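For reference, the chain that follows is the form predicted on its own, supplied as C-alpha cells.
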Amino acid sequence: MKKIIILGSTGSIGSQTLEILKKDKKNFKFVLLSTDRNIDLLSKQIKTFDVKNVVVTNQKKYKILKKKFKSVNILPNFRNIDKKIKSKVDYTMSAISGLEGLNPTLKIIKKTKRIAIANKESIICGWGLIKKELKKHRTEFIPVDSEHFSIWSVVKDYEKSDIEKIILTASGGPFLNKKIKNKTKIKDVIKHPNWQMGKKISVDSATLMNKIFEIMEAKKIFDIELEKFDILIHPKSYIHAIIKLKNGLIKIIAHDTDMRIPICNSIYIGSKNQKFIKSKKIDLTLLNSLNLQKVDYKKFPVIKILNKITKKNSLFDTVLISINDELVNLFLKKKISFLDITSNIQLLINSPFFLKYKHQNPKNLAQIEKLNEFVRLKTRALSVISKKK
C-alpha cells in the first residue's frame, strides 16, 4: 500500500485529490490530512479514509475536533510534524493556500518520496528554500497547477537551451467582454466562466494577477529566463501552455477544464497500475475556435507588473504576493473597490518601503514570514490613504 499525505485536504485541490484516491482506496494508506477550520468535512474524511493523524490549525476548531475523535492523533500545528511521521511516505499533495502553506511544505519534503505542490505563493516566495530541501532529501517534485503541469510534461524531456518560448494562457476571467466598473460587485468578480475556484484565486483571475504569479512560478520551477515567457488570452481554457522549441516544433498542451487531470497524473505517473479519469472526447468545434488573442493592457493594466519582476530570487517576490493578498482581502471585506486592487498594486510596488527588497535574497522562512506581516500592515495603511485621495 502506498502511503499518502494531503496538506489542505478540505480545500478544492485536496478534496479532488481524495475524490480520485477514493476509487482506489484499497491501495493507499492515508497517513495525514490537514485543515484550518473545516472540521465538518475533515471529520468525514477521517472516517472515510481511516486517518490516524490530522492537523487543525484553527485553535477553536482544534479543541472541538480533539473531543470528537479520541483515537485520532489531532495536532494544533505543523511544528513537529516531521518528527511525528517516522518513515517516508510515497506521495504528498501540498494544497494549503497562501504563504501559510510554505512552512508545512518545507517540513514535509524530508518525509515524502514525491511531492505535488499546488501552492503558488510558497513556490514564488520560498522556491530557493524548497529547492534546497528537494535536493537534500532526493524528493521528486511535480507542479500541479494546470499550466505548470502542462509545461512540466513537455520540458522535462528537453534541455533548457532547447526552449525558445513558453506561452501561458489566460481565460480573461468574467470581464473579458464586459466593461469593468468601479462599483463591480464581489459576486460578479468571483464568477469565473470556466473554473470553480475559491474567492481569492477568482479575484486574481479577474485582474489577471494570477498570470503574473504563474509566470513568476514557472520562471523559478523551470529556471528559464523571464523573457521567454508570454501570455495569450484563450477564453475556453482548453489550451494550458504552448512551448516553442528551437528545433522548430511547437507543442500545444490541452485538456478539459478539470483539475483532476493534473492531480491524477501526479499520483499515478510512472505507475504500472496507471489510473485514468474519464475525460471528454476531443471537441472539434472547440479546436477550430480556439480564439487566441493578445492581452489588452488597457483592460488588464496589472500585466505591466511583469516589467518589475526581478530576474533572480528576491524578497520583492514576497512583497508582491503580500500586497496582492492583502488588497484582495480588503476588497472581499468591501473596504476597497475592485479597480482599487490594481491601482494600489501599481502604487505600492513603487513605494520606497518596498523597492529596497529587490536587492535582498530570502535567507530563511522566518525572514519571509516577518516580511509578509510587515507588507500586509503597510498595505492596509497605505491603501486606505490612497483610497481617501
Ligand code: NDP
Given for the second form:
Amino acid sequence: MKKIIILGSTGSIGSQTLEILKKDKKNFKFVLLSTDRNIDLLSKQIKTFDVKNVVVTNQKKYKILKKKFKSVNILPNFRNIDKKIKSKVDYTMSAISGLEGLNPTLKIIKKTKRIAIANKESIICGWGLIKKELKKHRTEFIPVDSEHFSIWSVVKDYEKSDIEKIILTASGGPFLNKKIKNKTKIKDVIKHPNWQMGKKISVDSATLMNKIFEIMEAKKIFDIELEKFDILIHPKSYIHAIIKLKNGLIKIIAHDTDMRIPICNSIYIGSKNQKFIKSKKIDLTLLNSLNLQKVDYKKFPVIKILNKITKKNSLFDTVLISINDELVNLFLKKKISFLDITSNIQLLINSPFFLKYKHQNPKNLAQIEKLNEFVRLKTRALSVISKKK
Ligand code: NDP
Ligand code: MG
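Please give the corresponding structure for the form predicted in complex with the ligand, as opposed to the form predicted on its own shown earlier.
Then the entire complex follows, led off by the chain already shown.
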C-alpha cells in the first residue's frame, strides 16, 4: 500500500487528487489531509479515506472537529508535523493556496519520497529553500500547474542549452472579449471560461497576474533565463506550453482543460499500476485553429510587470506575491474593486519601501514570512481605493 499526504485536501486541487485516488482506494493509505476551515468536507474525507491525521489551521474549526472525531489525530497547525509522521510516505500533493503553503511544504519534503507541488506561491517565494530540501532528502519533485507539468514532461529529456524559447499560454480569463468595468462583481471575476479553480487563482487569471506568476515559477523550476519566456493568448486553453528547441523542432503540448491529467500523472508516473484519466478527448480538428494572439497590454497592464521581475531570485518575488495576495484578499472581502487590484499592484511595486528587496536573496523561511507580513500591512495602508465600487 502506498502512503499519501495531501496538503489542502479540501480545495480544488486537493479534492481532484482524492477523486482520482478514490477509484484505487485499496492501494493507498491516507496518512495526512489538511484544511483551513472546511471541516464539513474534511469530515467526509476522513470517513471515506479512513484518514489517520488531519490539520485544521482555523482554530475555531479545529476545536469543533476535535470534539467530533476521537480516533483521529487532529492537529491545530503544522508545527512538528515532520516529527509526528513516523516513516516516509510515497507521495505528497502540496495544494494549499497562498504563501501559507510554504512552511508545510518544506516540512513534508523530508517525509515524502515524491512531492507534487501545485502551490505556486511557495515555489515563487521559496524555491531556493525547497530545492535545498529536495536535494538533501532525495525527494522527487513534479510540478502540477498544467503549463509546468507540460514543460517538465518535455524538458526532462533535454539540456537547458537545447531550449531557445518557451511560450506559456493564457486563456485571457473571463474578460478577454468583454469590457472590464470597475463595478465588476466577484462572481463574474471568478467565472473562468475553461477551468474550475479556487477563488484566489481565478482572480489572478482574470487580471492575468497568474501568468506573471507562472513565468516566475517556470524560470525557477527549470532554471531558464527570463528572456526565453513569452506569453500568448490561447482562448481555449488546451495548449499549455510551446517549446522551441535549438534543433529546429517546436513542441506544442496539449491536453484537455482538466487538472486531473497532471495530477494523475504526478501520482502514477513510473508505477507498474499506472492509471489514466478518461477526459473529454480533444477533437484533433480543433488544433487547426489554435487562435494564438498577442496579449493586449492596454487591457491587461499587469503583463508589463514582467519587466520588473529580477533576473536572479530575490526577495522582490515575495514582495510581488504578497502585494497581490493582499489585494486579492481585499477584493474578495469587497473592500476594493476589481480594477483596484491591477492599479495598486502597479503603484505598489514602485514603492521605495520595497525596491531594496530586489537586491536581497531569500535566506530562510522566517525572513520570507516576516517580509510577507510587512508587505501585506503596507499594502493595506498604501492602497488607493477608487470611489466607484
Ligand atoms: P483552493 O482555494 O481551492 O484550496 C486551497 C486549500 O488550501 C484548501 O484546502 C484550503 O482550505 C487550504 N488553505 C487555504 N488557506 C489556508 C491557510 N492559510 N492555511 C492552511 N490551509 C489553507 O485552491 P486551489 O486548489 O485552486 O489552488 C491550490 C494551489 O494550487 C494554489 O497555489 C494555486 O495557485 C495552485 N494551482 C491551482 C490550480 C487549479 O486548477 N485549481 C491550477 C494550477 C495551480 P479551505 O478549504 O478551508 O479554504
Ligand atoms: Mg496554470
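Think of the rigid core as the biggest set of C-alphas that the two forms share within 1.5 Å after superposition. It should be emphasised that the depicted structure is a prediction, and the values quoted were computed from it without experimental measurement. Positions refer to the first chain, counted from 1.
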After a core superposition, would you say Ile250 shifts its C-alpha by at least 2 Å between these two forms?
-> no
